[in-house]
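Take a look at this single chain, the form predicted on its own, given in structure tokens.
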Amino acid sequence: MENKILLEIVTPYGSVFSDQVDEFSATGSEGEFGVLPGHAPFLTTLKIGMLTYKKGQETGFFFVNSGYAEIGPDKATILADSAERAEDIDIERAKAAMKRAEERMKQAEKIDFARATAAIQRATIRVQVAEKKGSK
């Protein structure tokens, strides 16, 4: 399709979502890129965050957790650990689960801190998406 670019986001479980898109972007390990179509094909990983795309007047959100990416001219395949639609996501469950990732940040000597870091990110993600869906 002229102009638009085939975007797959697929996770353990099957596929999220696949729909042709104007563009998007994603947080990769080397930060945030943007993607339209007839981009240069490229390889990347990603970090825990959100993508964003836009499809005529229509703007999505997910949550991504981790995975790689991989950019061609007309079709991008995001292998997630897991995402989530923002209207999928249940705010307050993601806000419980940020308090008590910070509760657990507070005890440093006994907890995993590589482990709760990326609990707080997670759970921080998640509700910067989960708010996206009231903003479209």
Ligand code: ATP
Given for the second form:
Amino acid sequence: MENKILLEIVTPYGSVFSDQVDEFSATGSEGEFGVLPGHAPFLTTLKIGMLTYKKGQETGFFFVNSGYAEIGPDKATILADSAERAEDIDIERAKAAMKRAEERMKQAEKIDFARATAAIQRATIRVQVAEKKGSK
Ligand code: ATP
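Other form of same protein, the form predicted together with the named molecule, not the form predicted on its own:
Next comes the full complex, and the chain you just saw is listed first.
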């Protein structure tokens, strides 16, 4: 399709999004990047962050939990450990996950800091993304 790019967001839990969009941006390991139709092919790792797309007047926001992005001129695939649309994020669940991870952090010797830190990052970004409202 001319001037559109097929954006697919896939997780082990299933397909989260698949649609032709005008543009999107995501959070790569090296920072945020934007993609328009016709983009040169590239592959990048993703860190816990936000993905935003535009399709006409429609704007959407997703939480994306790490993974890979494979970009081609007319198709982009986001393979993430988990991902949710802003409207589908359960803020109370994210806050509860954050609280659990913070409690684990206090048990200094016993814990896996990298794991607890990642859980806090996921919860923090989920709450930020949930506060964004998409438009149709
Ligand atoms: P939790 O400890 O609450 O499970 P988590 O960060 O460990 O949080 P993930 O491993 O990222 O969870 O995701 C597991 C599944 O639960 C995925 O399908 C993900 O989309 C979903 N999920 C996790 N947290 C939320 C949330 N706050 N709102 C909606 N879906 C969520």
